[in-house]
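For reference, the chain that follows is the form predicted on its own, supplied as structure tokens.
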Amino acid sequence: MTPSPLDNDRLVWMYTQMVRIREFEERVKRTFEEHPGVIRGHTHLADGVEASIVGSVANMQPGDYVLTTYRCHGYPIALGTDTKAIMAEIYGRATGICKGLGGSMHLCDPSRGFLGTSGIVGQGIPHATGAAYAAQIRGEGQVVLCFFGDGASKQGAFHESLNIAALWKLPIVYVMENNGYNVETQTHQEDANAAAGEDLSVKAKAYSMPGVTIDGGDPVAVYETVGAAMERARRGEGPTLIESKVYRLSAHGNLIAPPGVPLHYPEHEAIAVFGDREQYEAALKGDPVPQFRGRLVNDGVMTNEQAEEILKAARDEMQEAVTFGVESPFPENDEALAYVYA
């Protein structure tokens, strides 16, 4: 089976999730600099990663559940976590989506089956297959959509879980977005890249499970495959693996520069690191946000001015949730111990 086809108003919706995510990330960087201070800690941007995310949601249903990385903002804005929430909890606010105790990395949203994400490489691949056995016992039909970077791949949870996932048929589709980077090493650099220069879904093949790569810059081609997996884990079928190849446009962290000096985000680690401007270059005239927009154009799905209408938009949000996270109080101190459990 494979998922729904598209129609011209769920494909503008994709669009505008990726718009939506990107100005998010645009205001997330401008803030170090336009409110230096407010953001304590590390934050993770997804830019250029838009189209595998919402390519892979656009697939769920309700019920169906999400967990991610720590490079996380952009799942539940797309499953529609009001992003002044959002944003609040980045600026450790009490209006943030967990009451400003949890910050850029550890966001959550139930409500919307975002069950949150781990500052731990890998760690949310255990809790994803957790809660893909407690979806098979309830017998419903849910599926759960795990998503981690390509170096969480050579982490101990990932084979585990991997493992049992295919022994149980558990309800599960692994979503490993490889962006090409380690931190700030180039995984084809990597002599200890047990694929051994193939792709990195050959791994499914030791969990017999499906493996396929895909580029994570078309969110049609997300769509189909990740919901042709979702499809076969619904069926009972269980999990397969899916590499999204991606390439994402920012550091791979807030850099903290000394006082004065504007580097909080410097251009790409293929610049900053490498020196390597002609791939980071080449990486921006692929860029998913401009590439979908035009292929939208031109197919006749929407116009030059509908999708200048659903930027403008998504700026005028995006500057609402920066006001309302700057201008929101702090927990109170007796907040700090009230959700600890030990």
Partner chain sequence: MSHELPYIAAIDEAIRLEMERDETVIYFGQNMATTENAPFRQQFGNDRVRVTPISETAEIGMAVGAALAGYRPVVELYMAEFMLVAMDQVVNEGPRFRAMSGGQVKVPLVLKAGWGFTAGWAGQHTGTLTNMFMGIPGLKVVSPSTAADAKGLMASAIRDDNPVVYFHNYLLTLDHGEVPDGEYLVPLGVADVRREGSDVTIVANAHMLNQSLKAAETLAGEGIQAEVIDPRTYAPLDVDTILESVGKTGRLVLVDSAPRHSAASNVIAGEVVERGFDLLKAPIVQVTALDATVPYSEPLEAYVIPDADRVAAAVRGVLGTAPVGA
Second form
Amino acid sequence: MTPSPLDNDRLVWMYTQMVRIREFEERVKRTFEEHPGVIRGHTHLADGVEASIVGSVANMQPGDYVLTTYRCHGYPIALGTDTKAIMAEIYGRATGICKGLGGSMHLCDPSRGFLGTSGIVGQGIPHATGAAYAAQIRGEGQVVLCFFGDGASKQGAFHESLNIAALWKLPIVYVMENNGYNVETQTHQEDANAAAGEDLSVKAKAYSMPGVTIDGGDPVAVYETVGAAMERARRGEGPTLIESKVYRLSAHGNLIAPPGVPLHYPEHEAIAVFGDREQYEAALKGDPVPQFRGRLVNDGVMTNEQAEEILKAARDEMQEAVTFGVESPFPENDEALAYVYA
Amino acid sequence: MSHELPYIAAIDEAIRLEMERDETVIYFGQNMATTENAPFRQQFGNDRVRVTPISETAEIGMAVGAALAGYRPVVELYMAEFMLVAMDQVVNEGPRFRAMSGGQVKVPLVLKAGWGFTAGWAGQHTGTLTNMFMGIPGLKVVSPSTAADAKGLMASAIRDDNPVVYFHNYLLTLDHGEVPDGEYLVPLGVADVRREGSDVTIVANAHMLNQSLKAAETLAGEGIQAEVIDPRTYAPLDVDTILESVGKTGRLVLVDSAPRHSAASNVIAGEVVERGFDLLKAPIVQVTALDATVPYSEPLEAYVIPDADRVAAAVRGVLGTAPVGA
Amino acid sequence: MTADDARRLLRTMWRIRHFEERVGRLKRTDEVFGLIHLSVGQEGVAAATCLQLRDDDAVYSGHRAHGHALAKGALLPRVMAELMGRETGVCRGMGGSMHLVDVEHGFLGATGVVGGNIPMALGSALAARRLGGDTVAVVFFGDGAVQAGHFNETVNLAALWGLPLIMVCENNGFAEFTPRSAHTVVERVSDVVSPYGIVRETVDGNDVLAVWERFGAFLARARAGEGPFLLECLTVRLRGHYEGDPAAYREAIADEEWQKMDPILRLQRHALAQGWVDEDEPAAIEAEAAEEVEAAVAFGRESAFPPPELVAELVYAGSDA
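Complement to the form predicted on its own: the form predicted together with its partner chain:
Whole complex next, starting from this chain.
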């Protein structure tokens, strides 16, 4: 019924992926200052959400699919996509995972089951549901992980998809990463359940589907809950809605400014919009990455030296990714028309 | 060898043959296969043929997802206007994925959408939406006018590796025609010269094509030989065949049941003017619907939508002739 | 419910019943055009709700809208003329069966796309709240609309903002041609809104007394500033989805059984038992309704079709000034 227990190697692997995601996002952020103009458009970071990402995808087996939102850097990193190709994609280079045609919001690596994202809130939910329909008729035990934010649960696409998934008992797990903000709107301002002080997983009731709420900052809790839901889905018992409560440590996205003006990350909306420094600082104190490190060291799973090595390796890797990206060529003009039709 | 079929049955035949040929073709939509006896469900089972709730965003979005995961979904939408409920999925999701992934994925799916029920269905079910979708890069748009094309274009649409909007005109539903037996493919992106002529080129599709062919008969009695072309596919658009015809006739009348300012004829006119200005002996004339929501009342519906008389009148205008007996 | 209420209800239901049956016959001779959806058998819901509303309350309906429009006060001859495509119709012949609008009586409109009316009603409820009076917005829809995304989007906002919206779901068990079980595993529509804490009830939609009472209670609370509410009325659609639908996907209801369920006959029996009406009054009410419908057909036939200039005039607001 429960996913396989995490041995020490697996726990260290999880920590390593969390650190890699964190360091990657840090370098994306720093790129705005170190290499102004290299990143164009809108970029969304997942620092603070690493535990939820890693705990979830750690359950994926070969053949499983994952589809996500535009806040998507973390998933392929945890799945093993080369960070050089991800960074180069964000820099719009020919060596990017999508050859520079997708950018930060549209990463995709079908070779690892990462079928892609939608840049439009909530619209990836039916895609994931369709992939689950494909998995069901293929009959090889594949399961789909579908990630979206709390804001997406107010989209009609959410309602329509979850109803069908429950009706058809599709092999899918819906992971709602509730970071408490829809851009700069707090969830209780736009969600009737949040306004009533309820967990958002209560929405599952409307579809006769199990719904659970977990601390998305605890990678082990995420691993176990998502894993159990995936096992259930694999047995043909249908979908689950999981609300994973997280806190993103960066603002919704980088500042949007006209070309020529350096873009950077503003302060988190808690401070910039609501003047609530306390909320943000409390979140910083609960930062899942150092929390998990402390726990693994305390439990004797990992030493401090090991943790430092992991951090150093991640930093070296991301430096390499930045250098690779900056030095890579842009795609040729004819690439713009190369993928219009298959 | 061929057999006679109504237009709508020719579409079903193509879907059935493609489902027999390729296990990855799946077919779902509202109000279809609600019982075990529904023909498609009986033959292909509940896995590959499913009824959905009234949830267009999920239906079309799921088609995108199933296509990403290796299937070839056909979505039964009944009414083309129902795509408008899920505009994001039709325009901004499916057709974008291949390009944004740098060619890593493909999204083969067919949106089967009936259109143009200009028989008192009033404002929300009678639109001609071709132009709305023909300019979306990555999205193909087809619209058959005969039973044979209905079959051949559906088969090609299913085999195509891209999202395809397959428009079928409701006014042609029960029009019978000869349909080739067995596997029959009409390539996407190839127009059909339905009638040869030397004096004027008429471009029209579906019900408007039939009206144009009728007008061409009338005009023949007046000594005017009209060449009538059916684009069949609007994206990619076969401009070359139209240009070739204009090279012969020097005159072009474009017929379209869409409102004047959202008609595919605008795009065709632009291409011909830019690439074939020197071929034209007279200005291009567009015979379109008026820029108005289609009215319910029968006389006004007829007032807004073009017919054979209006096509014939436009041709006479282009040629500077008067109708017989005038 | 008073004797007078019962009389009004009977009159309204008979008018709708005869209107619908007459339209069905007109459709067969092509005197009305296009796609026609009739509400024969569902008259109880329209009458028991709309008769409690005022002209300044906004009502929205869907493709099966004739009964709601008539119950809300739209003039029967003008609705008939609309269906016959005449200039004297409520929409001057431009809208037809699926697009009835009668602003004068607060029937803000019917839409032919399933569920499209639900967010519009939310807008009217928001306006009602902003205007500060005690008006409410009411939206009628079928159980098929509940699986559409905009239903959920509306429910969340209505609940979040506490708007005076009463959602009336006529659950006839079929979404167009498909049974509810093929659309969702959730049995009752009222269960779908349960996560949002919306005050909700499921009633027998053929029991006019029950609909009258429950809707009346919701209406009083909505007028007092509460909301939103959902009233699920379990009904029976006697005819096919549209006129001409062979309805092969379901079994016809037996005549005898229907006599027991028919909302009009049920209320008549109750009214007689209560002594609210005389023995021969129901028949008189029915006869009067039938005459009114015949007169409306004559009115429609005598009316002109709209002039072509109307098409251009109606494209943009302001052009008729």
